[in-house]
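Shown next as structure tokens: one chain only, the form predicted alone.
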Amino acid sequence: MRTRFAPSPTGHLHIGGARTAIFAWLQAKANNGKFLIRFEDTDKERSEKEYVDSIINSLKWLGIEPDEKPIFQSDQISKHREIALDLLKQGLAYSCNVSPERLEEVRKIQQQNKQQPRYDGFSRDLNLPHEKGNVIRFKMPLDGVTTFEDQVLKTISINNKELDDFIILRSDGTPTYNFCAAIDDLEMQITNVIRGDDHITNTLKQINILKALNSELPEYAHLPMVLSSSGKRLSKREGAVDIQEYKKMGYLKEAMVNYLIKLGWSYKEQELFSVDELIKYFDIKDVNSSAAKFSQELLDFYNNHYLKKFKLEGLYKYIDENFLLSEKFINNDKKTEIIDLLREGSNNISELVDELTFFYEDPYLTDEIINAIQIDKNLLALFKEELKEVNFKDKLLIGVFIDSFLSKNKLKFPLLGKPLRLILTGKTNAPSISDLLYLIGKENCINRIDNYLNS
């Protein structure tokens, strides 16, 4: 088995493309096959090396690497042109000199008649000599149907009269996408084409090219689109961002792979998979034929799981190497304990790093925060004085002290905990009071309480 991922290097790798690449890679690995990459870079104006590097780096981060050196479609143009001219010679294609003005006129008439705009075959039987400025069009079958069994969507069929004679060689001698893709799949000996369902029309054209070349057809699997949670196309606000941006935000590759695989595929009731398990269980035929919906909440769930599963020392090293940490935090003796606490409630590492600040910097108490702190200052002063005598080397002793203080003063915990959390962190949502006291440290906690008492 030989599968391929064939992106155009005109942009970064996004969620939909990453899922396609993972499915193609897994299908190859599950069948002891090879996974290849082909950059379809014939759009010279928009193709950039920056995007080639970005796509390769994103795939590498996800753990996906090709089994052979990536192919660039532009390197094969002379081969494409040679085959197009050979089809012309065999009478399987023809030269066409119809002007853009006539094509536009025919299109308008078709639209007025509520017909699908398509080339009307004007030059098909004229046997024009191929001259400079002409295009070469492929002769699509006039009768019958083009059909194939899709491994995801099942039988797909269309009457050939619905397909027009599409251009395979432009007037400047450059080959077109559908022609190049078909030839490249043949040359690369691709056995399984896995791509988005927006390519179905392209597949129908490419099948006819391959049939004209007496080639064996690959198996096709078209993946339904990934939509937003509301069922619309993905936007930058929801999902349609560079995969590298997820890495920068602190999403782990294990979480991203698990999330992407769940966009349309499942195995029994299992939610979390190792790579070995994915290779063992994956089959493209099990992909759902309905569109998948992007869910930030589910991605966060997976990432939180893997953050908590990460060995603590390894997680600290990863954060230190990939995120900017304050010198004050790096020099904190309890830094790994702080990370261990914060990862419990963090969706990603960026969130976690943002939360680190109040462990080494006094919060700025705005008027709004001060007004929200509802506690008797005399009671707080008493709490501070008794806190000075607590042994901070053991977090359990801090918890015992708090329970004792509440009991002696006949207080319910929220009456102390809520204002104290604001005083210590400037936030309403923060870890438990005993954790905060222990990890911020006695001296800093007392200073922060004094800052409030003196405000």
Contents of the next structure:
Amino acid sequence: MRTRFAPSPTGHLHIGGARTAIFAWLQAKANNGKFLIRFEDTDKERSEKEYVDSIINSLKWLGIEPDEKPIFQSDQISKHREIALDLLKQGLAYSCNVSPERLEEVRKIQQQNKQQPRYDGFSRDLNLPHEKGNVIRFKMPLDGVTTFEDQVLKTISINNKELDDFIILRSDGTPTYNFCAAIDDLEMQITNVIRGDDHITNTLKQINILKALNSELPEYAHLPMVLSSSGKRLSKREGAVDIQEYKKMGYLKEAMVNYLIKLGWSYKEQELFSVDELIKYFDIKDVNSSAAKFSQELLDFYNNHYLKKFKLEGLYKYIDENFLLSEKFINNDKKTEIIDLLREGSNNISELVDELTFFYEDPYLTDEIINAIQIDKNLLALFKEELKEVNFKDKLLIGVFIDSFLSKNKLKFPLLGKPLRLILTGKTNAPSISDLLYLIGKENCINRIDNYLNS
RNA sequence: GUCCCCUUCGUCUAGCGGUUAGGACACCGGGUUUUCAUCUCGGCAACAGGGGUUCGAUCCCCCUAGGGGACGCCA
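I have the form predicted alone already, so could you send the form predicted in complex with the RNA?
Below: every chain and molecule of the assembly, starting with the one above.
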């Protein structure tokens, strides 16, 4: 089995493309096959080298690397042209001199008549000589149906009269996408074509090209689209974020892969999968046939899970290498313990890094925070004095001290805990008090309490 | 507009003619070495609508509605 991912380098890789790539890659890996990449860069205007690199880097980050060198469609142009001219010679294609203006007019009239706008076959039987400035169009069958068994969507068919004689060679002599794609899949000996379901009509066209060439058809699997959380097509406005942005925000590749694969595919009632398990269990036939909306919450869930599962030393190293950490934090001898504590409640690493601050820097107490702190200052002062005597080497001893202080003064925990959390962190949302005291350190804690008492 | 595809809890999904319609996320509530969080236990919550077929339909067929896609000398 040979599968491929065939992006056009006209933008970064986003969620949708990444998911398609993962499915195609897994399909190959699950069947001991090869996974290839082909850049569809025949649109010179829009294709950029920058995007080629970006796409490759994104895939690499996700753990996806091609088994053969990536193919660039633009390198095959002369071959495509040759085949197009051959089809012309055989009478399977024809030269057409209808101007773009005239096509525009025809389409307008068709639309007014509630018909599908399409090329009307004007030059089909004219047998025009192929002159400069003409295009070559493919002769679609005039009747019958084109049909195929999709591995995800089952039977798909269309009346051939709905398909028009599309252009395979432009007036400037360059080949077009549908033609190139069909031929390249053939040349690359692709056995399984996996792509978004927005390609269904292209598949129908490409099947006819392959039939004209007397070639065997690959298996097709069309993946339902990933829609934005509001149910719209993914676009710049609608959450089509460069996959590398997720890396920058502190999403782990394991989470990304797990989330994307679960968007449409399922295995029993399992939610979490290692790559090895995916390779073991994946079957394209188990992909769901309906479109799915992107869910930040679910992605966060997976990311939090893998954040917690990450080996602690490795996680620190990863964060240090990919995020900007303060010198003060790097020099903190409890830094890994702090990360270990914070990852419990973090959805991503940027969030975690933001939370780091109060471990090495006194929080600035705004009036709002000060007003929210409700505690008897005498009591707090007493707490501070006793805290000075506590052994901070052991977190458990801090907990014991808090318990005894509370019972000695007949206090409920929140009465001390809530104001203390605000004083120590400036936040209402933070880890447990004894963890905070322990990780912030005795000296800092006492300073912060003094700051409040003097405010 | 024409054609193609899709439709189970708010979201991702399981189901493949007989189920108390299952799981996960989110949400809500109880519990935990009295805290927001974590952890844990529990709860809420769905077969788009209408016709058939059948002893019996979430499941098969048709229609309607809704959503998405394709209709380029873009890919």
